[in-house]
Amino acid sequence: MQRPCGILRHMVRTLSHPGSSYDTLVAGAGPAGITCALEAASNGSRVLIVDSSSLPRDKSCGGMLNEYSQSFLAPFGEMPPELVLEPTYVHFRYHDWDRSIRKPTELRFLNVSRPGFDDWLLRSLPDNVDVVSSAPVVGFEQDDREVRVRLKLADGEREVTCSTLVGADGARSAVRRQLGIGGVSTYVTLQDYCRIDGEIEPFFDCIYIRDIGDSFGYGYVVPKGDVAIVGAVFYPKTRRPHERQERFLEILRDRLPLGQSTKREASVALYLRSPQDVVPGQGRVLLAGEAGGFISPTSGEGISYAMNSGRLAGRAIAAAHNGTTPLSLFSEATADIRANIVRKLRWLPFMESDWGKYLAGFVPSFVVSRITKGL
C-alpha cells in the first residue's frame, strides 16, 4: 500500500531503540535515493532512509526533467498536476550570448518544482520505508556481515545495523567520503529567483558569455511561472562566486525582463574529470547518484543518472542471493552507464575550450540538436 500524497505516514524523527535493524539503510533522500529504497523494499525487506537536512528538503535544482527521467515515475503512480510549471515543456537551446546565436534543439524537459517533486516521490513509498530527517551519517563500520552506520540525531548519536548501506547523499558524500576511495572536486553553482517582467521564451538557456571570467561555466535560464530560475556554474576554488553572480544577471537583465532577485540557493555539483571518479562502491556500501560519480559531466544533469543508478542498486540489493552480492549485481548492472559517462568525458576538454565554444556557433542546428541528445 501507498502512502496518500498529504500525508506521511512514516516520517519518524527518533529511531525506535538503540539497537535498530534494517536490511538496508540508505543515505540521502533525493531521486537516487528514493527510487533505491523503492526497488530495494519491492521483496518486503525492511529500508531506512536517513537524510541530513530537514524534510521536505528544499534542494537547489533547475528542476527538469528529460524524457529519460520520466521514463523512470512509472512505480510511482501519477505526478499530481499542481507539481507542473508554466510552460509545461521548455527545450534546451545553446546561446552564445556575446555573439547573440542561439540554437534551438528538440530536447525536451517536463517543467517540475524541484521541492514539490522530491516530496511527491517520498510521499509514494511503501510501508515498508521508514524515514529519518535531520539524521547525518557521521561514520560506519562493515564486516563480511553487516555494516554498523553511526547517526547524528536530535538526542545524540544512534547506532543503526543493515545488510547493505547505499550512499545517495549527493556531491559532498559522507558516505564516500568515509569509505576513503578518493573525493571529487565539485563546481560551485548559484542560482536567482528572478521576477518575470514581460515575456520569457519557453526554453532552457545554456548561455556562454566571455567577459565574466575563466571561472565561469555557464549560466542557465529557466522561466517557472511568475519566475525565472537564473543560475550560474563556476569551475572549483572559484573566488567571490557571488560577485560574479550579480554580473551575470546585471548582463542578462540588459536584454532580458528579469526583475528583483526573490531568493538565492547555492549548491555544488561534481567536477568529474576522470573515470576513476565514478566508483559504484566497496565491499557492503554502494554509492549511487552524484555519491557515486553518476552524473553527466558535459551538461551536469543529474536526475535521470540519479534515479537510472538508484533504481539499479535497489534491484541488486533485492536481486542478490547467496552466490551473489549488491555490489557485484551493481557494478555489472551500471557497466553501460559509466561506459556513457567515460565517452562524455572524452568530449569535455573540447567543449569547454574557447575553440570549441566558438565553433558551436557555427554548427547547424539540427547538428546541436543531435549532439545535444547525447549529453
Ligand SMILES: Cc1cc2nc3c(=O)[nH]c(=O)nc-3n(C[C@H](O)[C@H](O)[C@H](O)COP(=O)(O)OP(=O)(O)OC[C@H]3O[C@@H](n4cnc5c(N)ncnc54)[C@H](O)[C@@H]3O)c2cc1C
Second form
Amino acid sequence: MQRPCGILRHMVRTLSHPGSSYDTLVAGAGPAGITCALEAASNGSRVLIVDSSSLPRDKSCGGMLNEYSQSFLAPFGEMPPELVLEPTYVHFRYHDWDRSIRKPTELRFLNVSRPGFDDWLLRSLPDNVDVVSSAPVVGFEQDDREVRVRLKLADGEREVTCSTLVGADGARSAVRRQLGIGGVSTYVTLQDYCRIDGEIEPFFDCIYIRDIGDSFGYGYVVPKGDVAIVGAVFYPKTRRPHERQERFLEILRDRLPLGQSTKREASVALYLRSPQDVVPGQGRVLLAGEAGGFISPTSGEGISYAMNSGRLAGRAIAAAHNGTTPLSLFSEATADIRANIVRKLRWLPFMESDWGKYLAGFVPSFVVSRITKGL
Ligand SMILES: Cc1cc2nc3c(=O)[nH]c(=O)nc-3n(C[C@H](O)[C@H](O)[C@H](O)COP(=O)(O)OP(=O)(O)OC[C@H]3O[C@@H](n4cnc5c(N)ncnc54)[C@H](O)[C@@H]3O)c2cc1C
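Could the form predicted in complex with the named molecule be shown next, to go alongside the form predicted alone?
Once more the chain from above appears, this time first in line as the rest of the complex follows.
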C-alpha cells in the first residue's frame, strides 16, 4: 500500500501567521520552493515559504526519482527508509500495448511516496525559514526597493514585504499569471491507485495504446507496494478524460492483475511547446520549477528540474550583491536548463506522432535505452 507516511506527518513547524517583512518570500512548498528556501536561507537571511494547500500536501505524482533528482538530496540529509516503497528501484520500459512490444531501458528510478518525500524535504528547512500553510499568494506589486505580497489567510488578507519573491507555485502559477508573461497550457492527468491481485513486473511501464483515441498521450503503470499507480496523460482540452481512463483501465486489466481502484486523482502538467514557455522571472520576481516552465517536455519528469531550478534560484538570491540582481544571476545559471529543454522540444513532434510511436517498436532495446536517457 502506498503509505501516507503517518510518522512524518504533522511534524512540520508551521506558523499560522507570518511576520510582515522577509528577505525572500517563496510561493509554493513543492520541491522547487523548498530547495529554493533552503539555499536562500543559507546566508542566515529571513525566508518565508507559503503554500495555498494545507501542509503536508499530497501532490498527484508517480513518485519516481531519477538519478539526477537523487543528486540534489544531499543537503536534506538521509532519506527516511519508510519513504521508499517496494520495489525500491524500477527501470523505465517502453511498452507498445497493441503489438505486445516491451523495450526495457537502463533508466532506473527510486520508488518513493511523493507525499512523504515532500514532507521530509519541508521538515529539513532551518529555523530562519518560516512556513505558513493554507496561505495562497493572491497578488503583489513590485518596485525598485521591494515586493509587496498579498496573502489570503483564514481571517482575511495580509500584506508581507520582501526583497525577492519566488513563484514556485506549480503548473498553474498565480505568480507567473500576475507577471503577465504567458500562461502555458496543460495536459490533463489522471491517476488510479489499483490493488495488485497477483504478480506485476517491477517496471515503470510507459504505455502506448491506439484504442483510446488521439487525445491520449500515453499511460503508465508503476507498482508501489501492494498497489499500482495507473496513470494517463491526455492532451489539453480532452473531453471526458474520466471515461477514457476507464477504458484504459479496462484494456490493461485484460493482461495485468489490477484490482479495484481505491483512489483517483486528477491533476495537470505543463504542455511546453516553445522555448518562450521557459521564463526565469521579471524584476524582483523569480520563477522556479514548473512555474518557470522547468520540466522535461518529453518525459514529464519534473522533480529534478524543480529541485535544480529551485536550488539555482536560492543560490542566486543568497549570492546577489551590489551590481548583480538575483534575476540576472538566476537567468545566467539556468541557461543550461533552458538549452536542455529546447533540445528536448525538437524531439516532441516525432515522439507524439503515430509513426514515431510505431517506429520505436523496431529499434533495438539498447538504442531505445540510449535515446530515453537523453530525453
Ligand atoms: C500525474 C503526475 C505524475 C508525475 N510523476 C512524476 C514522477 O514520477 N517523477 C517526476 O520527476 N515528476 C513527476 N511529475 C512532475 C512533478 O510532479 C512536477 O514537475 C513537480 O512536482 C514540480 O515541482 P514544483 O515544486 O515546481 O511544483 P509543485 O510540486 O506543483 O508545487 C507547487 C506548490 O505551489 C502551491 N501553490 C499553488 N498556487 C499557489 C499560490 N497562489 N500561493 C502559494 N502556493 C501555491 C501548490 O499547493 C503546490 O504545493 C508528475 C506530474 C503529474 C501531474
